[in-house]
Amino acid sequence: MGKKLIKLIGLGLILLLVQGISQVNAANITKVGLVTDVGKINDGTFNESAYKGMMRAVQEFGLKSAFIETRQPTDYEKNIEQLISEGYEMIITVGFLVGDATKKMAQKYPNVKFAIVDFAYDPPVPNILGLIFAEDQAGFLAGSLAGLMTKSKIVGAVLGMEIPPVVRFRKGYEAGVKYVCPDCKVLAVYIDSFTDPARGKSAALSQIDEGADVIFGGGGTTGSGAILGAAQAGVWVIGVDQDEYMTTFKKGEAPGAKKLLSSAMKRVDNAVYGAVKAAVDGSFKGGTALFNAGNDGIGLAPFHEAETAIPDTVKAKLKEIADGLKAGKIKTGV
């Protein structure tokens, strides 16, 4: 009787162990794919930051990966479905404009995990994690920097498509300028493309003609074209999403690098890395994750070659503002 009981207990433990392993395996992923918004994974801003975050997780956890660069919005669903058909258990989608396609595919494939940058669902979708950012806070810091550095008291902003994250950047930027320079004028324009650097440059040069001596570029390669053109025309510029000194200005090798003050960073890379990590360790849940000043999800990039041109008083004021945003004592009003 005793031997039978021991055997039964042993068998039970084995069954529990096997069950536990199967549960762990069910939670884990081995393949993760990324679908960009219209543009490339080396765009120097948004798509690239998401890709870098995914690849950091891929390397750390030994995952297989793939990406598809979207050429036009009508391809979103097709691109997502292609990765799923190839056995990818988690899909990262990049950008507000991919929101509807991501939801449709997530409902069609409930066993696939999704994370989307710059979009959240209400009510939440069980297998989608929305990664959203306080663009207003990042924009507020950029605007404060612009308002503190302008001599003409006219600053500009060249933005991408008029979608919620970009609108929050613009409004935050305008609020930041006014916070430090109430009598400053802000020139701002939306451009209906995130991939048109020539139009971005043209818009920036137009704002310079109107007296702007600091230009903020917030719209993929359109914004990058704006700050490249403006910097090469000799005015201060501020980048977006990533540290554009490292990307758009090629680690200082591109002409105009010394005119880049900073970049209003959204830590898209950290957000995507965290989402993949959660899928790997089994803690992934659908819902919304907000990245803001309080959890270092946004902030200004290093000043690089502009370091010595920025007065200590400006640096001190920026730190005061950043601390105020982090503590919740300063509100953007957006």
The other form holds:
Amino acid sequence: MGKKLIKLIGLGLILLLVQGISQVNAANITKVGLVTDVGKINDGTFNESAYKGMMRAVQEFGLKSAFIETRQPTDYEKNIEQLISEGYEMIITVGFLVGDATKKMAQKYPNVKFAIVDFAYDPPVPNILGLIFAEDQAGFLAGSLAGLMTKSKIVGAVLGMEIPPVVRFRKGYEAGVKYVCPDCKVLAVYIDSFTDPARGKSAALSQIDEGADVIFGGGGTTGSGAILGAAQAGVWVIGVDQDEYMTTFKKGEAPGAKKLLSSAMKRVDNAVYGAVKAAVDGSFKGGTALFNAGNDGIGLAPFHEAETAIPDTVKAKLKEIADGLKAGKIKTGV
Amino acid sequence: MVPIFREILIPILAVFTALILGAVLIEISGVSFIEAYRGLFEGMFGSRRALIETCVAATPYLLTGLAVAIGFQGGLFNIGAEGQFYMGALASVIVGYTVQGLPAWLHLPLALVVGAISGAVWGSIPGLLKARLGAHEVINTIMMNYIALKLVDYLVKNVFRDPAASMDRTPYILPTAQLPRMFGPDYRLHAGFLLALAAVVFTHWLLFKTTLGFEIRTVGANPGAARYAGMNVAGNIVLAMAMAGAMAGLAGVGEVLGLNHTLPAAFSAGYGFDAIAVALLAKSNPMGIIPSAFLWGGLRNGAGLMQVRTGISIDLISVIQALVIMFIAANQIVRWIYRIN
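Form predicted in complex with its partner chain structure, per the form predicted on its own context:
Next comes the full complex, and the chain you just saw is listed first.
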């Protein structure tokens, strides 16, 4: 019995040691590359946010970096492989749609580290870190803000493709509106592109025609087109993913900037930064990292020029809701 | 000058001039054009993988370029290659994953043929409308594009969607329907490339060495004279459009059976539209399609490495391509710059 126990402890120690050694030997990266979803690194939303997160790590740790902007979905794998063939040791892929391609390449190149925004693998892949977000909570905050600000009791949402993260945004938004304004009506529409500002705008304008006086735009440049058009038509708008005051509304220079209430932020930048940092310091591990209200992974952006137009009672209510989400007292029901 | 040299001089100078203007644009955007072009050309043919990937990218251009060139030869402006491409891809993916239990020697040809027929049918509809009703093929091929794109989009998202996939796409085709990879599983070049080259040679033979080809070209050059000579004008129009559709359809088939093994929705390839440029650069000559398709495929392929090396926007490639076509269309500019008469 005692011998067995000693053996077991010995085995355990050896295992620990081996693991320790393998961690020490874990090749720390010097080159990191990013492959966008169909779209550009200056799209003002999630591709840009991911790129900024990567670049923050690149500057801080003195890495070499590159990116490829994907032009069509069938190029995902080719673009990933292009970076790997140039010696990039870590690849960031952006977006749910790149999920399959990332997995395939990760299995083909087990020594390359991957981080993907908006995708979680079940079962996990050992060299991919999935970065996922509680979009429903971000949407809930946006919905609450919309529901508190609407006068017509009709609010709109122009969304991108109907994929899980976007669906969570929508459901959270609807729940948020209903939470603060049970008799408000939500008009929401999916548009099957993340890169079509013109269609986003026309969808927003038709929601305004239907009486909506707050528009939430959630879906790449399609959503940005929607809120830009709606803001210029004079209604309140809410952005998505990052603080669109800084991007879509060019720090206030774009017309309509004073109508931007806030943005339902997903801190994709922080998540990507964290993933690269982990790969640099050797603590990178495959799996899933969830970002939500509890760890400040999501939240509302500053109000900027709308600061004075938003009553203090609304701000107080929003804070209460944010705290409730953080503490888990408020559930989005998604 | 030797006639063949005269023929290709203008396209070569057009490409050269476009690259020079592109270099100026790159410098203006603050990047060394030498760095950028080194990345571009290495990405096109600087390594075994790059060269193979250029062949991969050239494959659909060879076939869709032919689709447009056949139309031009028959006096028809086929803008519908994109739609024909999709219909071919759709038909082949359906055959590829639903028909089970066939051996590869039967399954693969079946998927190829059904795909080509599907493209041919799609192409012949505007041909028929032109031949019977005089409806302009430009309008109708464009409209058929919309119908094909949205139809395929709807079907892939709602009817044929693979429930296990992260993006909207059909299930993968069975291995028996796959076009074999020519250099093993590590490289993406598939037998569709050889098929495309064979199609080029075949089209050249058909157009210039057979009575049928002569009739198609005569109808294209002068329908009145063709009719007077006793040729079946309507029949030749439908036939030319059907052949064009079959080629574009095969391009879609190759992408499905050889490359992706599935058909994704919202898969805006643009091969059918770029094909117009490819055919223009080739002056609608089937043999000319080969260098033209390689240039287009190479630029598309090399753009990735150019961006990796210099961070320059991939859209620059589109600008260079547009400049090439402008210089081809307005070849007086090129003639004037280089003092050619």
